[in-house]
Every structure is written in C-alpha cells, then in structure tokens.
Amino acid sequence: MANSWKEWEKPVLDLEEGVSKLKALADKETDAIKREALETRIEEFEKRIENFLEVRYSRLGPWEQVLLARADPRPYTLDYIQTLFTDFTELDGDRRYGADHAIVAGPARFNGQSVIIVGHQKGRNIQERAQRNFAMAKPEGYRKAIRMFEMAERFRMPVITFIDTPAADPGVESESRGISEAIAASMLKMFELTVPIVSVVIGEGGSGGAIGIAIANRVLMQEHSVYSVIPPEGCAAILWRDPAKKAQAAAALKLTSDSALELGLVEQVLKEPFGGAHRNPAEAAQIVRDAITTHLTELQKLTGEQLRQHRYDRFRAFGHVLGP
C-alpha cells in the first residue's frame, strides 16, 4: 500500500521522466532517421502512460482517492483564483491577534461580478508549507474569514469558498486562543448571511477545518477530492490504535466524492480531466468555472431570507434517514 501520491504514481512519473528525456534528445538530434526513431519511442511511451493511467484510475479505492486529493501538483486555491477571477485583492489579519496564511481571502470579480473569496492554501515547497501551516488554519484564520463574510453581507457580494485542508490547527496555542469558538463563530456567520454561498472542495475537506468555511447553499466536490470528519490516519489511531490501518479507515469513513453525493452532503461532483486535475489544470479550472456559474445563477434568483432558510434546511437534513 502506497503512503503518498508520489509513491502510488511512481511508475507513471518514471515513464513521464523518460518521455521528457527522449523529447530533449529528439529536439537536439539532427539526423532525420534517428529523430524519427526517437519520436516513435516517445509515442510508445505516451501510449503506455495513457494505458497505465486508465487502468489505475479505473480501480481507485478510498485510500487512493485520499492520495490523489493530497497530490503535490494538484491546483490550490491561489491557482484557481489566478485562473478564474480578476481584480483579486488579498486582505489579511483578524483585527484581534495577527495574520494567518493558511486561509487566503479577499474581494475579486467573477465573470464581471464582485464576489468574496475565502479558501485554504497549501504550500508547494517546505518554506511555503511552513508559512501556510500546511493549510491548517488557526483561530485568526477563521476570524479573518468572518471579516470577509461581514464584508460580503454589507456590500451584497456572493461568497465563493475553496476547501483544501486536512483539519484546523490542533496546536496548544490555537486551543488557547479559542480555535473551536472561532470555527463555530465562522459557521454561525455563514448561516446568517443573506447572500449566495458556493463552496468547492478541491482537495482535502477535513473535519472542522473544512466545515468552518463550508456552510454554503451549494457544496461542490471535485471528483478526486475527499470530505471527512477526520483524516484516515487519525481515525485509525483512535479506533484501532494503529495508524497503519488508514486504508481501512478511509473505506469506513465514506470520504469519496461519490459517497458524499450519495449521502446528500454535496450537490454536485465535478468531473476531473483524465488522470486528475493536476494533469490538466486549465481544463479542471474551466469545469469549476462552469459549475460555480451555474449554481450562482440559480441561487441569485432567491431572496436573502430564502437563501438563509435554504442553508438552514440543507444542514438540518443531514443524517435524516427515510424508512420504517
């Protein structure tokens, strides 16, 4: 069982590295016959990659979905902001303690309309991950989000949030500064808003760290993202005292996008490009754009009170089971 995305996809990564080297040789080759031979080998390798991906992605289990949701090159919130929005102005600080870079937020324009964006942000390298705290927000991150939600209400701007965090920060300092209260206050503020809210799970939707900015009228999930009350490793450690049983925990948690849709936790699963969003970020972004546009258009037909009541009814229905 693979423990990381790189380990799980290593055969493909090795093939892709080989293709890159062959292409570099082909570009430098001056002999037409040798160049043609190299191009033939490149085509063979590319077919092998495509076939390998087709087989692997047709057999994905819950743990493999977790690995894909955590894939290093997967598009993050700032990637979608750069692609989907214009005039984004990042605002920082909670006006009480300090800045939290695990959550990025600010006003922007989406299809020409003013909106508020709030989203978790992971880092691409060890320095960025340390700065972003691996997208695990502290109390001031959620209090910053509250500032943004209040701004959205004041200026009648729809809210779009991007979910991608393993969990909220579990450290002693966050506990001492009221992380639970901050998450609860953020959730309450979202319930009170009379503007449309659309949330998109783009990677990991973990625990209260996710739900703290996901009290939306419509929650969407990318195909290879996950949504769970706890990361599989934590679940395995609690239930079986053995983190190695994380694959078993992932299956029990029903954290895949298909399970979330079946359980009524999300409204739509967004199909990803072949091989995952990280293999074609532009296509993935277009799919996200189309979905947000559709849902925002529908929600903007409702009054403020209808939006608030819809949000309340949506969450009250969770866990309701029909039967004798």
The other form holds:
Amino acid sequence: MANSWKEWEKPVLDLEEGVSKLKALADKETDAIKREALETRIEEFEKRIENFLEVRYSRLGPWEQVLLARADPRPYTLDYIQTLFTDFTELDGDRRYGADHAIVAGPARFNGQSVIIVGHQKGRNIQERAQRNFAMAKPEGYRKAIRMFEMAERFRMPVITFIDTPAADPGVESESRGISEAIAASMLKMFELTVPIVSVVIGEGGSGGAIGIAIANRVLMQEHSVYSVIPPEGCAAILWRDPAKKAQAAAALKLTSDSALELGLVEQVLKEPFGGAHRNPAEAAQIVRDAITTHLTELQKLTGEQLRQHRYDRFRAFGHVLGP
Amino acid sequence: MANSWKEWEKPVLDLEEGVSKLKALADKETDAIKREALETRIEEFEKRIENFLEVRYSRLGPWEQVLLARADPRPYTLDYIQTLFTDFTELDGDRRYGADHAIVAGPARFNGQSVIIVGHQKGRNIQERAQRNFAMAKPEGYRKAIRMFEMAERFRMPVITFIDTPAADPGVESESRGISEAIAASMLKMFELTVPIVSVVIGEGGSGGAIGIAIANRVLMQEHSVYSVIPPEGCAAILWRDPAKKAQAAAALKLTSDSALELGLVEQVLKEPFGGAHRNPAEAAQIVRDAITTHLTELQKLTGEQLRQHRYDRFRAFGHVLGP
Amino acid sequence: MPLRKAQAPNPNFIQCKGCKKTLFVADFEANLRVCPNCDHHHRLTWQQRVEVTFDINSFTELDADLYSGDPLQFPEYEEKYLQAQTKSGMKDSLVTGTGTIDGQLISAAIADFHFMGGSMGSVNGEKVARALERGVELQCPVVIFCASGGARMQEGLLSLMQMAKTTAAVDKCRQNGIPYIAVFTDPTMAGVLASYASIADVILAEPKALIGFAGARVSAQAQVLKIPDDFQTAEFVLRSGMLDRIVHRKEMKATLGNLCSILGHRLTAGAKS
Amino acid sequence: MPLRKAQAPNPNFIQCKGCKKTLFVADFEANLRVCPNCDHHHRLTWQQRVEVTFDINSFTELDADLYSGDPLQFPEYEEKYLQAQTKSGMKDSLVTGTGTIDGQLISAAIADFHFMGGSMGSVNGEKVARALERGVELQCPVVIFCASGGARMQEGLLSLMQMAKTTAAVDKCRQNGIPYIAVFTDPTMAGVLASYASIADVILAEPKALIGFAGARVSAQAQVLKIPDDFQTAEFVLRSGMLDRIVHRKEMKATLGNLCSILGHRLTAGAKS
Ligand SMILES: [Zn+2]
Ligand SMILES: [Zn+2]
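Switch from the form predicted alone to the form predicted in complex with its partner chain and print that structure.
Complete assembly follows, chain above in first position.
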C-alpha cells in the first residue's frame, strides 16, 4: 500500500526527467533531421506521460485519493487567492485571544466584485507548517472566521471559503479555550448570513475542522480532494484497533469527491488536470474560477432571506433516515 | 484627612455601644421608674445618633463620599439580588476563555417579571476578594456580560445592571486578552439592545470598568456612590505628581451623585438611610426597588426601536461643547 | 424517587464506579444513582433520565420509529446496529419527546450512551433537529441531555453533516426566541460537543462529566504541555468559561424548571399546562 | 511626499527618537518621518497625517471651531487648554473632515497627540461621533487615526461619557453598513482604546505603536507576572488577536484606499468622485 503520492507518480517523474534530457539534446542539435527525430521522441514521451496519468489517476483508490489530497505540492488556499482574486488584504485576529495562521481571511475582489475569503492554509516548508500548525486551526482561527462572516453580512459581500485541513487543533490549549464552541459558533454564524456562501474543498476536508467553515449554499469538491468525518487512520485505530487498515477505512468511509457527490452532499466535483491540480495549477484554478462564478451568479438571484433559508434546507435534508 | 469611613463614623459607633449597654441595663432593671429613666436616656442617645448621622452625612466632602462608596459593609450586588429579585440563577462563562467572578450575572424575576441581571461583585472577606479580584473584571467578565445581554435580547427580558467596581482589571493577562475590546464591545452590545436597560451605581463607578456595563436608558446613583473617569488617587498622581492630593482630586473630579445629577449624566439619585445603605440595608433596598420599578414601568411603554434610539440619544447628548 | 433496578450479580448490591465501594442498590437508586459515599454521578439510561427529570407520567416519546439505513454499507455496521437495538430496546442512540417540568411543557432530547456510545449518525441528528424545531412549533423551551462519544463513523460524511444540521436547528430556535438548554452528562464529546451542544443558551453539566473535543489521549499526544489533573472534566470546562453551572443531579430538575420558566416567559406554552 | 519642516536647533538635522542617529531633515521628511536607519515611525501632527494619507488638497476640515467650556471648572484646566491651543494652533486634540484617498470620499478623524496628549474630552468625543455619523450621512467609509493617552481627566465624568457616545456612533455605522477603519498610531491608550478604537471593522496600526488599556507601570504593579519585552506594542497586540495588520506608513494610504473601496462597494459615495 502506498504511503505517499510520490510512489505512484514515480514513473511520471522518470519520464519527465527523460523529456527534459531529450529537450536539452534537441536544443543543442544542429542537424535538422536528427533534431526532428528527437522532437518526435519527446512527443512520444509526453504522450506516454499523459496516458499514464490519465489511466493511473482514473483508477485511484480511496486511500490514494487521501494521499493525493494531502500531497505537498497541491495548490493551497493562498495560491487560489493569488490566482483567482485581486486586491486581497489579509486581516487577522479574533479580538479575543490571539492570531491564528492556520486560517487565512480577508476581503478581496472576485471578478471585480467585493467578497470575503476564509480558508485553511497549509505550510510549504517546515517553518511555515509550524507557524500554520499544519492548517489545524485553534479556537482563534474559527473566531477570526466568525468576525469575517459578520463583516461579510454587514457589507453585503458574498463569502467564499476554501477547505483544506486535517482537523481542528486537538491540543490542551484549544480545549481550554473552547475549540468545540468555536467550531459550533462558526457554523451557527454561517447559517445566519443572508449573503451567498460558496465553499470549495481543495484538499483535506477533515471532520469538524472542515465543516466549521463549510456551511455554504454550494459546496464544491476538487476531484482529488477528500471530505471525511474522521481520518482513515483514526477510524482504523478505533474500529479495528489497527491503524494500518487505513486503506480499508478510507474505502469504507466513502470520503472521495465522487462518493460525496453520490451521497448528495456536494453540488459539484471540479475536474483537475491529469495527475492532480499541482501538475497544472493554472488550469486547476481556471476550473475553480468558472465553478465559483457559475454558482455565485445563480445564488445572487436569491434574496438574503432565501439564501439563509436555502442554506437551512440544504443541510436540514442531509441524513439517511428510515422509518414511518 | 480621613482614610476610612470608620474614622468619622466612630462617634456613632461609640454612641451605639452606649445604647446597647443602656439597653442591657434596662432589661435587667426591675424598678419601673429607673427603667423609664434609662429608656429616656436610650431615646436621647438614639436621637443623637440620628442627628449626628443626618448632620455629618449631609456635609460629607467628595473624598469622604469616595471612602463611603468604597466602605466594606455597604450592600453589594448579590445583596441587592437577594433582596430585590426572586429565582435568580447565576450563569457563568464567556464561552471563550474563562469564568470571571468579578461580575455576576443571570436571569431572575423582578416583581414577577423575567429580567437579566449583570453586576460587579466585591468580596466580603479576603478569600472572596481575591476570588472576585476586588470586583475588577477581566475580559471574560465583560464577555460574559455580552452573552447575557444577547440572551436578554433574544428572550425580550429587561436588563438591570449594578455598578460597583474600582476599575477594570489592568493586568498583563487582561491586556493580552483584550480588556479594551471587551469593554468597548460590551458597550456596543448594550447600544444594540431593544429591551429596557436600567443601571444602578451602588458603590464605586470606576471609569471604563464601570461604564462597560452601564449603557442604560436610565442610570441611577445611590446617594453615597461615586462615578468617576479616574480614581482620585490616580488623578492626583498624574496631575500633581502627589497621590496625597486625592481629596483635592476628588473635589475637582465632581464624582459625587449630586454632581452627576447636576451634570445631567444620571436620571436620579437614590436616597440612602442616614449613615449609608449599610446602616439599614432593607430600607436602602426598598428605595432601589421603588426606583427600578418606576423607571422600568416608564421604559416599557416604549417600543424596542424607541428604546434603542432613546439610549443613543441619551449618550449622544453628553458633553460640554462650545462653538458655532 | 426510586429508579428501575440495575442488573448485577447480586441484585441487592452494586459497586460504585467512582470510589469502588459496595452500595445497597436501594439506597443507590433512591439517591438517583449518585453514590452516597463519593457523589459519583453514574450514567443513566434514557428512561432513568426521564424519571429523574420530568413530572411523573408526563413524558411522551416521539419519532420513536426512526432508524438508520446503513447508507455507506459500512463493514459490520448493520450487525452492530442490530445488536445495539436488541440490547437496549432503542432504535438509535437518542430519544425525543415532550414532557413537563413543574407543569411546564418542554421539548426534549435525551441521548443514551449505552447505544453505540451515544454516537451521532443520521437518526441522532435528525431527532435532535426535530426536538429543536418542535420547540418552535409548540412554542416551548427545549432541553437536550447530551451523552456521546462523537459522530458515528459508520455513516461517514453523513454523520459529519449532522453537526451542521443540528446547528441549523439551533439557529431556528434562536430566530424564534425559543430557549434551549443543554445538559452535558458523562461523556459529551467531539462532534456533539462541537455542534448543537456548545451553542445552547444555557449549558449545565453533571459533576465530573467528561467533556471534550478530542480524546484525552489524542490531546496528550498532540502536545507536551502539562495537562491539568481535571482536564476535560466538567470542573475544568466550567473554569474555561464554557459552562454556566455544574448542577447536582438532585438539583437538576428544579434548575431546569426555573430557567425554562424565566427564559420562556413569553411563550404561549410557557405557562403551566 | 515631503512634509513640513520640524523645528530643531539646526534646522537641517534631527535626532531619531528610536536609534538616536542624526538624520538629514530632508531625508527624514521625504521618508514620511520614518527613520531610514531603524524604521522608527515618529509621531505626526494632524497636518502631516493629512499630507501622507489623503489625495493632495482633498482634505477639508469640518467642525473646526468646537472647543471645550471647562464644565467642571477644573483647577488649571483653562490655562492648560489655552496654552495647548496657542502652541498647536488647534482648538482641541482631534481634527475631523472629509478627504479622498485615490479619489474615494472618506470621512476622517485625526487625533493629534501634541494637543494635551490627544486626550478625549467632550470635544474630542463629539468630533469622533460626528465623523462616524458623517459616514452615514455621506454614505462613505470612515477612517479614524487614533492617538491618545486616554480620557481627559479635567472634564471628569463627561469625558468618561465620551466612551459611550463614540461607541454609540460606531453602532450607527454598523447599523447602516458603513465601513469604519481605525488606525492605531503611537500611542493609543485607555479610554480611546476601550471605546470606539477597538470596535472598528478593521484595525490597522503603525509599527511599534504603544497600545494599551492601562499605563505599563500600572500593569507592572498590578501583578508579578513576567511581562513580554514588547508588551503593549503593536506587535504584541497583533499577536493577541486585537489588530488586523501592522502597516508601514509608506503602505498606509494604499491599504486604506483598497480596504475602503472593497468594503464600501455598495456606498453611493464609494465610487471615485
Ligand atoms: Zn462512590
Ligand atoms: Zn532611527
């Protein structure tokens, strides 16, 4: 069983290395015919990469999806903010206790329109990961989010949230400052809003930490993102006392974007470039942009009260209940 | 200059001791004529006490008023809660960080009507004083108050606050958790309410710590309470670099109930029994009860929006501004 | 108020889970399953909770027939679920209905930890939401007794969505001025704590109840900080500002009755019925 | 953007209050009174603040003639007040008016610490309230530059009431969807911090600005806790969650312009004028 997305991406990386070597040769080659031959081989290689990715990524198992959703090079919230928005000003502070950089937030423009962005943010390197606590927000993060939601309401700005967290921070400090209350209060605040809310799961949708900022009118999932009530490792440990059964747990939990769509819990799965968003961030971002644009346009036809009611109805319907 | 209210109350205490001795004698006296003589003397003594209190307390200087406002035996918020209300259930917690017992709060009934009470609470002994931080609330206290104000609004309950604090807690912890924000946010919340609010200053109305829960439609002051922008000691230290000039400062600050009434900043001064509320707590409480009843009855004739506007207008008018 | 007898090897005796002392069952139950020696509040079944909370014969169960359909076809779920049903006589981990306290109508939900650890799946969430909405319909206060290890893994993302769904129902109560009081009993954890439980208007807890977001082991692993001795107990959580009061089981009914009647003063069903 | 020359013994040189280095006044002023060596942000007069913040010649002062009437007949107040007026050319410690940032209309209040420590008495409070209400009238964002030691003692309880009055005006902005941005400059303390300053929609601060409720000495006396080195600086306050951003003076105008235009997107005066 794979423990990293790199394992099954290895053939691609090898082929890519081959391509760059061939390209270097082709660049230096002065003989036109020989160069043409090289270029033909390059094309062949590129085709093979594409085919491999297409085949390999179309049959990823749930556990592989988890690994891919967690993959280091995936675009993070700030990457999407930079690509999709203009004039973003990051705001900070919960006005209660502290600053939390596991969640980033602030006003920006989307297609020229004023919006509020809130999203989990992972770190790109060791320092940043520590500083952002691996995108595991503390109560401060959710209370900052609440402050942003209130601002969105006050100034009639749509809210766009990006979901990408393994979980909310489970530490002693977070307990003592009410991480549970913070998550619940953030959800409650989102239910109160009378502006449109769109959430996009871009990586890990990790249980309470994720849904704490995902009470949207439309919830979208990128193809290779996951959304789960518990990490597969935790599920395996609790149910089968064996964390190694994480792949079985991943399968059982139905945590892939396809499953979420099938269960009717998300409105749309957003295609990613073959091999995942990180292989072509610009293309991935464009798909996200188009989807947000579409959904926001639709939602903006509703009144504030309709939006609030819609959000209520959306979540109120979730659940599989039998009986008279 | 007196440093304690006990100094000028000494003659009273001496006379009172005399009275109880005479009473003991009278009780034992079997001779009817002698007993009558003793009883006459007792009456005389009691008259003298009353006269002394009346005269002495009618010419208390501002500094003496400060001392009396701070006097240990004065009835505190919980005393008034016990006397004036029924079914009080103290609620706790700011849902953010901690429990703060410098402010007590909860729902109760006043004349049978549901109300929310919020008040500073001093301690009666060393342990309680420490536990209540000398009624100097931390951010948690004001955030608990905010929670109560929100509950009052949600369930349409009038709010009654009791003011009795030297100041908000000025410590490092309070700074780091935003004591300033907490006070400001508490005031803001009170301005938002559409239920009646009555505040009663029952002891020390100490600057920001006091006004943080005193944004009322009617603000009442007990006769011997004070309300000040800064403690006289602090004022003397800053202005004259001499904390000993506290009596001058007290006079200059116009911090007595009479001055506040004259400046138009409170609606009513509530008479206290001669010698102060502690000399007859039941009588003092009755006066407070009557006043709250009157004001609440008047306020309840207004609509929610009128109450909110009234509170805005009330505070908006405060200030002595000249110019075209 | 005597409670139904518990099953024990010798039916006249029971060992306290707090102090381990052997107690007369009769005394123990007369004391509402609180140890007369160490005051340990033992967990109650939902029926016992009804007995100690509501006016005699006033409680009517509603939505009794709802059950889960194993939407994910999760391994072993069906068996476990049927087993839990057989053992407990319940359909799922939470019971809802209406009852009166001191004559005042209350919409109630009572979780029972004995059914799959009181875990919140679709049915638990649905019933909590209905109990809250019923407060709006009937114009009466809502009281929820929480007892849960968290979300029910076997319903996957649907369980997570119950956090949102129940929160939505709390919002409905707030919008309509319906008082909602939560009582945290041992244990109140994770997904339940991080949703409807923590946003009640008033939160009471039983003494020493375990209350937390993450399992204590998880928290201990998560950082090397010193953990307070009473970490994740009601006493710790009260100090942390997340509770209104810790209420002894003997005082719970009176406290609830008083709060419901004061906060619900404007409700048509708020008057004694 | 060169600023007006400061008064100094040798008009060509000035000593930095941060690093004590001697600076060319021309460089210093071209650098918006920020030390090119240590980045110390020196306090500005209100005129200097207008220069570095608003579009050229766009600022119009309003309510310029308001002054305090010494309502308590407080010892020495009248003399001090007149002295401050003479020295500063201001009527009181804060200036209000309207101006544009990148063409966008803003209602502004600018406190000047040079006038009696920027203390808030009746006039300061009145003008803050008017600046906020003017945002509602003109349907434009409000920006307030804070600089204050706190309430003005010499107006006693009337000064305390300014905390409430200005808070009321913030509430008016909130009710009407008017964005209000506060900028904490050195120092922002006590009564000002504990009222309108801390409840702005967005709070920016200049680097190293002193920001606190109580004087640092008071706090130090109040408890024996270890005090962080940067206690009551903007950096400490940012860490404590009370600030949105620390913004360099060179970036302040652009940051304000951007925030006002995004948050004020629906305002009739929000469009470039
Ligand atoms: Zn025991
Ligand atoms: Zn310097």
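Positions refer to the first chain, counted from 1. Note that the rigid core is defined as the largest set of C-alphas that superpose within 1.5 Å between two forms. These numbers come from a predicted model, not from an experiment.
- In a rigid-core overlay of the protein, Glu305 has its C-alpha displaced by under 2 Å between these two forms.
- Taking the rigid core as fixed, one finds a CA shift for Arg314 smaller than 2 Å between these two forms.
- Core-superposed comparison between these two forms: the C-alpha position of Ala282 differs by less than 2 Å.
- Taking the core as reference, the C-alpha deviation of Asp14 between these two forms is 4.1 Å.
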